[in-house]
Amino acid sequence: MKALIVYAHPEPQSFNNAMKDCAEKTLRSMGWEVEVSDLYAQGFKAVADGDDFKDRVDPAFLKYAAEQAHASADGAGFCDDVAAEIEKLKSADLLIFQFPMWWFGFPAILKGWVDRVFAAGTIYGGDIGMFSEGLFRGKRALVSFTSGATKQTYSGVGLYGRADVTLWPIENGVLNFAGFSVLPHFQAEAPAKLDDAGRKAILENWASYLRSIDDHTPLEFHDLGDFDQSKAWTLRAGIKGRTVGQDGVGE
């Protein structure tokens, strides 16, 4: 087995490298392969462009799906660090991303290595499959991020509100959009408000999510033909909808 960790922080002694260290040592002593993309280190670009493409359909007009999808068909399109990230992705059997919420979302290195990496035509696209069909099907993927608040305040009743919801983009409309089976979050809350033995709890709680990872129960989602493509993929007659912005039944 084979797990990709695409870790997204600037400072190498932060809590969020040493729960990427704590991911990589128990899952290696679980007997599992492990890669990490730990893109600061790497310089990762964030920004999708037209130098993403080794050649291109149209220089004059840049359509960035467009040009994904041609640097798919050709097979050696993409540029030499899109192509690697993408050989990683596609080998791994369990993706995480480590990283701090910033602004309610991934921090930007992160968002930008989705965009690249996600790549219209190789991860999703034309008859590759989408959601329950998706390419990932039968593969795992979870989120793991550090906050500056407690769980209390990510709540139904909380300021922030529930982390279910602050996640949806990510969990739905990234991982669960490319087949993977969504494991439960894991939130590190609040680790700078910590002392030595409060961070050394959740490194310990972190691994032993990790040891009991198949026990855990993936999120549930709908099945893609529980939507009417016909009607602008809304949820057919009589199916109640059982995911985080979907609410009431199709009509």
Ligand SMILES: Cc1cc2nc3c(=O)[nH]c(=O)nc-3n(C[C@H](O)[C@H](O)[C@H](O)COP(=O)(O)OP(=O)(O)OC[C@H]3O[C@@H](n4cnc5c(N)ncnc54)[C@H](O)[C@@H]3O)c2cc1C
Second form
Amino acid sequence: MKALIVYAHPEPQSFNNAMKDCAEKTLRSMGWEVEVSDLYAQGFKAVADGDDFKDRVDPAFLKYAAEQAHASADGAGFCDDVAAEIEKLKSADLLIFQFPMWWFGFPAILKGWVDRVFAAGTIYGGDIGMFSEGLFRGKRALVSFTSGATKQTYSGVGLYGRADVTLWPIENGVLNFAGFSVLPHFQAEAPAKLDDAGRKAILENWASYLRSIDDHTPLEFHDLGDFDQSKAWTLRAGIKGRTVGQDGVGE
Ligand SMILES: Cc1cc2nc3c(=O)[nH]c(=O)nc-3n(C[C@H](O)[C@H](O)[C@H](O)COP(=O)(O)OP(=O)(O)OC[C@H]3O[C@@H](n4cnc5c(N)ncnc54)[C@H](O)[C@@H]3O)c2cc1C
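We have the form predicted alone; now please give the form predicted together with the named molecule.
Next comes the full complex, and the chain you just saw is listed first.
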């Protein structure tokens, strides 16, 4: 089994780095092959632009997804850093995003990785499928993040609101969209406010989470078939929404 950890933190002595090292060590001890994309260390380009393609279908007007599809379809190709990350992603059985929560989402460099690597025509779109019929069905992914705020603050009565609501764009919009089974997120809460023993306890919990990775039930998402394409992809009549973002009843 092969894991890809996509890690985004600018400081090599950060707690996120410790989380990344902990995951790598734990998974290796379980016999996994582990690859790490250390985005800051790689100097990964965060912005999607025309330089991402070796050849342009329309050099005069950049339609990014169309160029992605072109680069996918006829072997025209992606620039080298994107091509390398796509290969890592496609060969992974488990994808882990490791990052500090910044402004209720990814650091920009990790958002840029998704923009550039989850490419139309290669990862989704056309005949590839999406959501429950997506490319990565049967593979697992999870979000591991650190936060400045505690889990109580990220709760239904907390100032920041529920963490699963905050993570919906990533867990549904990126991972479930591409077909992954999404395992429950791991939140390392407020490591900067803890003492060393508290931080070590988080690392132990993270290692323990990974050691029992096969015991975690994936998050529930609707099958693509629950939605009616002819009605703008809304829930079919009588189907009751049961996810964070889909809580109505189809008409
Ligand atoms: C732009 C920006 C936006 C933000 N937005 C949000 C937001 O929307 N929501 C929110 O909740 N927070 C937010 N924050 C806060 C941010 O999420 C936290 O500061 C971050 O998650 C803390 O993780 P870190 O890895 O940076 O911690 P660090 O500060 O790097 O580490 C904390 C401590 O752990 C120590 N440490 C490192 N390695 C180990 C080890 N192996 N064992 C024990 N200790 C170790 C470090 O020395 C340090 O003392 C934001 C911060 C920024 C800069």
